[in-house]
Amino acid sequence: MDRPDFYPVRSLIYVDLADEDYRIKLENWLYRYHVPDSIAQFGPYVSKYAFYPALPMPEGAERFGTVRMQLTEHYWLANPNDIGFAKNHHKALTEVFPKDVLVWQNNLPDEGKSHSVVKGESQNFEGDDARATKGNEELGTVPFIFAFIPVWWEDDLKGEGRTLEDGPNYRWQFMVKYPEGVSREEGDKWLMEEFLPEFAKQKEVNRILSSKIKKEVNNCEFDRVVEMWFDCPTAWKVAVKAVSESVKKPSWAETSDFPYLKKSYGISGIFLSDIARSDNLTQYRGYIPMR
C-alpha cells in the first residue's frame, strides 16, 4: 500500500491585518470557520495547531514588515503537499475561504470597507490557492507567508540554557528573503556572520535562534527564519538602533536604509509572547460568543 512518509516538520504562517476595522471580522472567520475546517482536514496527521496573537507593534517596527494579526503554527507528521502516495486525492469538503479574508489579511487590495462573509455573495477560494497569494508591492499588499522549517532550531547563536525562571520573553520572529540573483549561501554569509552577530553583542538581546526554510516543501520564497528574545519593546528599540549604526550594508542591498531588505518582501516579522492564545487541537470548543 502506498502511504506518505513520516515527515516531522514545523510550519509558520504570518497573518497581517489591513485595517483595525477588520480585526474582529478576521478573528470571527478564523475561529468560526477556519479552525474546524483545518482540523477536519489535517487532524489525523498534525500534532500541534496553535494561534499566537501579534503583540502591539513597537515604534520603528513597521520598516521590518511586521504583521499585525497572528502567527499560525503547525507541527506536521506527514508532508501535507506530498499527495503522490495516493492515486486519487480529493477533499470531501472545500474550505470556507472567502476572498474578503485575503483583503482583511492585506494580501489583496482593499476596495472598500465593512466586508462580511455572506454565503453566495463572496468568491470562495480553495484554501491552497489562497495560501499561494503573492501580494503586490506597488498596491501596498503583502505576500501570504507560509514557511516550513525543521522541528528543532538549527542554529543557536545566543542564550543557550535560558529557562522559564529567567522570565517572560518578548519574542521577535522574522523571515528574510534574499534579492533575486543572490544565493542563499551568499545571503546567509552576511546574515549569519555580520547581521546576527551584531545583535548577539547587544546586552538587550537574550536569545537568538535560526533555521533555514525548507523551500522544497511548498516553494516558499523566503530563505531563513530568525527568532530573538528581549525583555520588552524598549529593549528591542535600543538593540535595533545600535545594530543599525554598526552593521555594514551588503553589496547586494535592496534598499539604502537598514536592514537593507524590502519591507514585507525581503523581511517580514511579528512580535509574540511565550504562549499561544489557543492550541486548537486540545483547546478549541467551537465559536462560543459572549452572552
The other form holds:
Protein chains: 6
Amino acid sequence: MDRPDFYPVRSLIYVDLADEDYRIKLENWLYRYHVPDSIAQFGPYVSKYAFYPALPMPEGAERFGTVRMQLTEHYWLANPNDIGFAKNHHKALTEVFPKDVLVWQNNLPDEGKSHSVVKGESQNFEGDDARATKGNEELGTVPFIFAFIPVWWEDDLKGEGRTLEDGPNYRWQFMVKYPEGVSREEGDKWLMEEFLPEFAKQKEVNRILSSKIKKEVNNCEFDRVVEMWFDCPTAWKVAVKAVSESVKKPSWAETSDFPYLKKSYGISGIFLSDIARSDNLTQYRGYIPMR
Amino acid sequence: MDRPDFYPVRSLIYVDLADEDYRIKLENWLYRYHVPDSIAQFGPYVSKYAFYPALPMPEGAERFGTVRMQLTEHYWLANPNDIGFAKNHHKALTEVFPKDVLVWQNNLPDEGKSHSVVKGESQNFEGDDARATKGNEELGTVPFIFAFIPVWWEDDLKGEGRTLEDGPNYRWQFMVKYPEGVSREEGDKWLMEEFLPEFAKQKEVNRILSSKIKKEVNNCEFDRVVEMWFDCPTAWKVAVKAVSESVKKPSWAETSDFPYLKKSYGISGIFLSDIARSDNLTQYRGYIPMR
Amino acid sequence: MDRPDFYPVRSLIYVDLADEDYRIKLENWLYRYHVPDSIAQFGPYVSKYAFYPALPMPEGAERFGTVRMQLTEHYWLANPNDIGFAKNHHKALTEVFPKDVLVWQNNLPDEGKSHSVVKGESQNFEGDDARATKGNEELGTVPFIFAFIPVWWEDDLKGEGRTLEDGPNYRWQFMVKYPEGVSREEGDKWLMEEFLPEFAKQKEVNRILSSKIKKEVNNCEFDRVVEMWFDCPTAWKVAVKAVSESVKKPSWAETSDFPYLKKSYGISGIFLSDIARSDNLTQYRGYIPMR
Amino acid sequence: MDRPDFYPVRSLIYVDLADEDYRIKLENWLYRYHVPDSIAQFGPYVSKYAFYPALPMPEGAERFGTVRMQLTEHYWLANPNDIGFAKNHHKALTEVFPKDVLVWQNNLPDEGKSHSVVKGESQNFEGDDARATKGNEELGTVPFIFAFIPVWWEDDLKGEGRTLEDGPNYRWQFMVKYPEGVSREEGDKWLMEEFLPEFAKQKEVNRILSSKIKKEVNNCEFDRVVEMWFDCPTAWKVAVKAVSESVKKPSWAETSDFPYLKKSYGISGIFLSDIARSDNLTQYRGYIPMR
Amino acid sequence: MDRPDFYPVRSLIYVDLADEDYRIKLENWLYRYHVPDSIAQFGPYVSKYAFYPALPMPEGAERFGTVRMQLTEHYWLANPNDIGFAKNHHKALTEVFPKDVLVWQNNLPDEGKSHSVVKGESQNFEGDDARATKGNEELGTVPFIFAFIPVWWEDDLKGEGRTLEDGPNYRWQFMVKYPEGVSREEGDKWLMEEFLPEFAKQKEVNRILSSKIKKEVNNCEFDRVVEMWFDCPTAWKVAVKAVSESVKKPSWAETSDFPYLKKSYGISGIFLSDIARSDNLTQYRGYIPMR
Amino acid sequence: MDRPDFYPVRSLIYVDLADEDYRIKLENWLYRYHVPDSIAQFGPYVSKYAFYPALPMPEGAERFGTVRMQLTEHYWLANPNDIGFAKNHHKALTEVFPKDVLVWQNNLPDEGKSHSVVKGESQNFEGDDARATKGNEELGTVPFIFAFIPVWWEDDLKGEGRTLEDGPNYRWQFMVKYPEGVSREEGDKWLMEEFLPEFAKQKEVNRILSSKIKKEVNNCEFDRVVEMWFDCPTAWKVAVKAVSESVKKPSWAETSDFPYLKKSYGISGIFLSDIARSDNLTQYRGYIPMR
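Show the form predicted in complex with another copy of the chain, please, the one above being the form predicted on its own.
The complete assembly is shown below, putting the previous chain first.
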C-alpha cells in the first residue's frame, strides 16, 4: 500500500547547547528559519509541535547527560519514517539546516568557534540526515536524540491523580540506553524494579512515569524514557543523593559511579517546567524582534 | 497492536444544570479549569472541541429531559476508549474535577447547596470516572450522557439541501434509550417509522436527521440521536402538540404519556442554535474577566 | 481641529429580546452580519468589542427592566460622536441593519411576528440611527440604551480587593435614569446615600461599584450605572427583598413600588457572569455552523 | 466497516475565471460564503485548506490550459469519497453554491452575463455535484479539475535540496490527461522520459517534481501532476520555447502543436508563487471589508 | 512636549511593479521580510496594517497611472512624522530594504534585470528614505506614493447607504496631483464640480467618495483621493468612456488628453476588491511555503 | 479633565529570581494567574505586553545587578499613573498577587523557603502596591524596577543601520541610578561622555542605544536605560574587561570598583535575545501543560 498507517505517536528531541556563545544563534535558527520550514513540511500530519526550554542545570546534573537548550516535542498522526509513507518521499523544499546548527547543538565537534550566522556558506543538511547524527563520545559531543514514545504514558509508578491545582512541577525527563549486550528486558529489570522504586520511596518525588521508546520507528538507540516530578531543584538534589547511596548497582553497570550509565550516551535528560515556550502550530506569528 | 485504529467519530455530552444558583460556578469550572485541562489532554487527537449553550427551555420541554447548560461536542481521530489506545493509559496530570461539578450538573444529588468554589476540599474525580456517573432517577438527578455518533448523519428524513441562506435554525437535538428488553431494531421500528415520520408531516419542521449511537465505544445506554430544526420555539410547540395527538403509542411504551419514554432516562435533549459559543481549539484565550 | 481628542471610554449597550421566537434570528444577525460589519467600521479605533450573554432572568427581576439578550461592550480610543471626528463623517459601507432587528430587540413594536430572515425586504437602518431608537413605554417596547462610562469605576462601595480566586461572580449591572426634573445631584443623593448603602449592608452583596454615565458623549438619557456582585440568583433575591423593605422612598419617586423608578425607562439592567461569550476582536473567526 | 481508512492525501482544485467581470463576484463567494461553509463541513478531518492565487498568465500560457483564479488545496486525513465514510452520508447544511459560480469559474457556459450576486434566485448546487461538472470543450468552458495526489511528491527530477534561502520560486503546476486509449504507462513513457527530461536540461528550470494522480479517489480524468520552478515568467518562456523545438512529438499526439495535448482538456495548469493568500483553517477571520 | 499628539489617521501606499519578472521577488520581500520588520517597528501605535492586491489592470487603465502590485494601508494612532514623536527617533533595528525593492516597485530605474534575491549585496535603505523616492518621469519610473488621509471619508458624492448585501464592489481608488501653480482650491473646483459629478451621472457608478490628502503629514505631493465603485471592469470602461467625452477640460490642463493630468505624476490609482489579502496584525503567521 | 492624555510610552520591569527553587513557582504565577489578570485589566489601553526571558548570567555579570527571570515590557497608550486617569480609579477585580511572589522575585526577604503555591493563605497585594516595593540593600533583596521610557530610543551611539539579516543580537540592557546628590546632568556627563564612548570603541560592541527614564511617570528611582548589543557572552566579557581598565572613575563614584555604581541599587540589568518568549496580547492561549 502506498499510504501510511494511522500511527498517533509522540516524539521527543533533546537539544543540547555546546557553548553559551551559541545560544542566541541556535534560538535565531529555531525561530526564524526552522519553525516555518517545519510547519510547511509536516503541518498536515502533525497535531502538536512545541518547544520547551531547558531549565538551568542544577548542580550535579551534568553527570546525567543533561541538555541545555530545549525539548522539541511533536505529536504525529503517522510515523514519518513509515516505509509506505516515505517511499517516493521527495520534499519540494529542503529545510534550511546549516552544519553550524549541529555544532551549536553539540552534535558535531566545534572546529573553531562557529560564529557565522545562518546564511553562511556552510553546507546545508537535509533534516533527516541531520537528525541521524550520532555524536562522538571521545570528542565530547552528544548524540542527536530523537525518540518516539506512546501518546500515553505506559507506566505510572507514583503520584497518580495529581492536578494543576497541586502546584507547578519541576520535571526531570530522561532517557536511558542500556549497554551493548544488555537486553531491554534485562535493563528494565533493574530500572523498573530497583532504580525507580528507590526514587519512589523518596518523599521529594511527587510523580514517576515511564514508557518504552518505540525503537522500531527510527532505530533510536535509547530504550526508555522516564519523567519524575519534584517541587524544585533542591528536592531533586536531595532525592538523587539518597538514591545514589541506596540503589543497587546493576551487574551490567557501564560505569562505576551512579547512575551506572554513561553520561549522554547511556543517560541523557532535561529539566522542564509544565509549559511550553511556544506551541508552534497555534502560537507562532513569525520572528518579531524587540524594538 | 499497541496503537489505536483510525476512528473519526463525533461525541456529544449533554450538560444539565441542577439549579440556577450553580450556573456561574459551572461556567467558571468549564472555562477556567476544564478547557485548558482538556486541550492539554486530548489536543493531539481531537480535531474539534466546542461548547454550544442550551437555549432557554420552551414551555413543555421539561418532559423531554431537556438539559439546561450546554452541549459539549468533540470530533475524535481515535476512539478514546479503544482498548489498544487506552491499555497502559496513564495521565501525567489528572483533570481538576471536583465532586461539586457533578452536583452542579445534576448528576449527583445535592446534599445542601454546593456553594464551594472549585478549590474546595471536595473529592477530585478522574474525568472518565466522572463521565461514568449514571444518575439516580428517584433522586431526580440525571445520567451523564456521553454518546459517540458518526461524523456524518446516517438518516436524512426531511429538508435536505437547506443552506445558511435559508435562515437560522432552532435545533432540537435529543437522544432516546429504548426500555429494557426492547431491541434497537424494535425501538427504531417505532421511532423511524411512526414517530419521526409524523414530525416530518408537520409544516413547522424544516429538517430531520438521525444516527444510531455507537454504543460499542463506551457502552452508552442511549440508542439513537435525532436532530429536528424549526424556525422558533413556537413552531416547536405547535409541532409537538400535533404529533403528540396523532402518533401511535408503541406497544413497549415506558410511560403512558407522550413521548412514551421516561424523562431524562428514556429521552433527553437540548435546544440549540446553529453556532457554538466557543470553538475551544481555535478560540480559547484563557479566562479573561470583565473589568 | 479636524481630528478627535484622545478619549478612552467604555460603552455599554443593553440588548433586550422581545420574544424567544426571535432569539436565534437576533443571534444570527449579530454574529453573521453585525460583528464583521462592526470590525470593518470601528476596528481602527476600538480596543475591545465583546458580547456578554444575559443570564436567565431571576424571579422578580422583570420589575427592574432586565434585558434578555446581551450586553455589548466597547472600549473606544476616541469618542465616536466627537464633533471633530464625526464632521465629514461618511461610511464607505453602511452596516446591514434591518428594521426587524429593532423589533427583535424590543425597541420597535412588533407588527405581526417578524419571521423574515436578515435579507428580507425590510428597510435598512444606518446603525447610528438605529441606536437612537427611544422605545415607546405605552407599547411595551424598551429604549435602545447605549451608555458611555469611564474606563475605570468611579465609586467603590463594597468589596475592594476581591480576586478571581475568591470565586465566580453573579453580576447585576443596571442603569438608572432619574425622573424629569430631578437633577443628577438630587437623584444621586438618594441612590448613593440611601439605596446603595442599604445594599452594602446585606451580607449577600459581595461587591458594589458605580460610575456616572457620560451623558455628554451621546445624550444618553440614563444617569448612572451600578454593578453589584452576588454568589448566585438566590442571594440576589434575598438581598433585594431586604432592601426593598428597608430603604427609604425618595421624595421624587416615579413609582410607588420599589425601586421607585419606572421599569425599563427609569431602571434597566442585566445579569452577567464574569466572562464574555465572544471577545470579537480576538476570537471572531466567521460564522461557522454546527455540522 | 462503517468508518473510513486513514488516508492522508492532498487535493488540488484548479479554479478558472470566465471573465474579469466575474473576478470580484467569485472572490466574494469564495471568502464570504464558501470558506465558512467548508470549514463547518470538513474541518474535523481536513488538516490544511488553503487558497493560492493564480499569478497573471504569461504570454503563451493560454495554450497550456492555464487557469486564472486560484488553486484550492486541501490535506485530508480520510478520503472524502471513501465508500465506508460516505455511505449514509448526509449533510446537515448544504453549502451555498449557486449555479452562477460555475459560470464564473468557466465550468458552465455563460448565458448572458451572470451579474447576479450570491443570493440570486439561481439554482443551488450541492458541492459534490458542482465539483463533478465536466465542462464542454466546444462551448469553450473548462472541466472542474479536482485531483487527489500523494502527500509527498513521488518523482524528483531536478533541483533536490533547494531551500527558501535560494530565493522565491515561480511555480508552474500543471496536470495532464492522456488521450483516450493511451494508458498511463504509455503516456508516462513520453512525459517522464522525453518531455520532462527535455525541460530538465534547460538552465532556466530550477526544480521539477511530479506525482501520479490518485484517480481511484474520485475518478479524476487527469493522469499526472507536474510542478516546475523558474525564477520568473521570462525564464518560463525561454524554457518552453526551447523544449517546444526539441522534444519529440508522441505517436499518440492529440494535437499537432506543442505540447501535443488538448488545451484545458489534455493539459491544464496554473502559475503560483511559494505562498498561499489564505491558509483558511488558521487565518480566516470572517469577511471584513475595507472601510 | 516630547510626545506625540493623538492623531488617528489612515495612510495609503500605492505599490507598482516594474515587470512581471519581479512579482514573486517583491512578494517574497513583502511577506518574508517586511511584514515582521514592520510589525516590530510600528506595532505599538498602528491599529491596522493590511495589504490589498491590485486587480488586473482593465484595458485603458494604464493612462490613469494604475499600479500593479498592491495597496498598503495603515491606520495610525499617531502621526509617524510628528515632530515631537520623531525627534530623538532612533530605530534599534533598521528594516531590511534593499535597493532592488525600489527597482521592483518601479521607483528606481532598472539597470539590468535585478534578479538578485533579498540578501544580495545591494545597498540597504532605511525605510523612510526609501519611501521618499520621487520617481523620474523621463525614465518611466513612478513616484513612491504615500498619502495620509482622514479615518473617515470627507465627501460622499453618490451611493450612500450601500451594504455588503448589495454585492461585491469593483473599487477604483485613485489620487490626483494638480499641476504646479494650480491651488488645491482651483483644482478641486474642477474635480469636485465637473469631473466627479459627471461620473456620478453614469448609471455604472455605484458609489463615489473622496477626501483631501493630509499633505501636512509628510509633504505628499498628491492632493486628493477618490474612490469609485462599479460592478465590474466593463462597467468602469463604459463609464470612463462616457465621461471622457462629456467632461470639460480644465483651463489648467496638464495634458491634452483625458483625464488632463499626467500619467503616474498627476494621477495614479489602483483597482481593488472589498477585502484585503492579508490583515497583517491579525493574520500573519510567518512565511510558510507550499510543500 | 477627567480623562487621560494620549501618552504612548514603553515600560520595562526587571524581574529577578531569589532562588532557582522558585523559578517554576514564579513562572506558574506569571502564566497561569498574572497574564489573564493583566490582560483583563489593561487590555483596552496597552498595545503590547511581552515577556522576554533572562539569558543565563555570564561570568562577572552579577556585579552589574543582573536579574535572572525576565523583562516584562508594555507599550501604553496612556500613562497608567496619570492623575486624570487614575483619579476615581477602582478595579472591579484585584489581581492575584500573593506576597510570596515578591519573595520569589527577590523584592522581599525570604523568611524560610516560600514553598506555598499560589493559593496559599499568604496576603494578597494590589499590583500597584507590589510594584512599589523598594528592596532592602542590606538584606540582599532588590528593588522592584519599573521604568517608563520613550517609545523610540533617544540616543544612538553606535551601529545605526543594523538589520535582522546581520545576525542575532546578544543584548545587554541595563539601567543606572546616579547616587544621591548627583544630578542627572552630572551623571549623564560621565555615562554619555566617558563610559559609553569607551564601550563604543570596542570592536565587540555592535550597537549602543540609550534613553532617559521618564521619572515623572511613576517616580522611578533610576535615571537612564542603555542597550548594548554583542555577538555573544564572550564578546561581552572581553569588552567589559577592556572598558573597566580604561574608563575614568567619576568623581562621584558610589563604589570603588567598576562600574562605580552599586550593584542592583545603582545599576541593574538583564541579558536578552532579540525575541520575546510570549507576546501576550497575541499569543496567550491559557495555561496548557505538557501531557
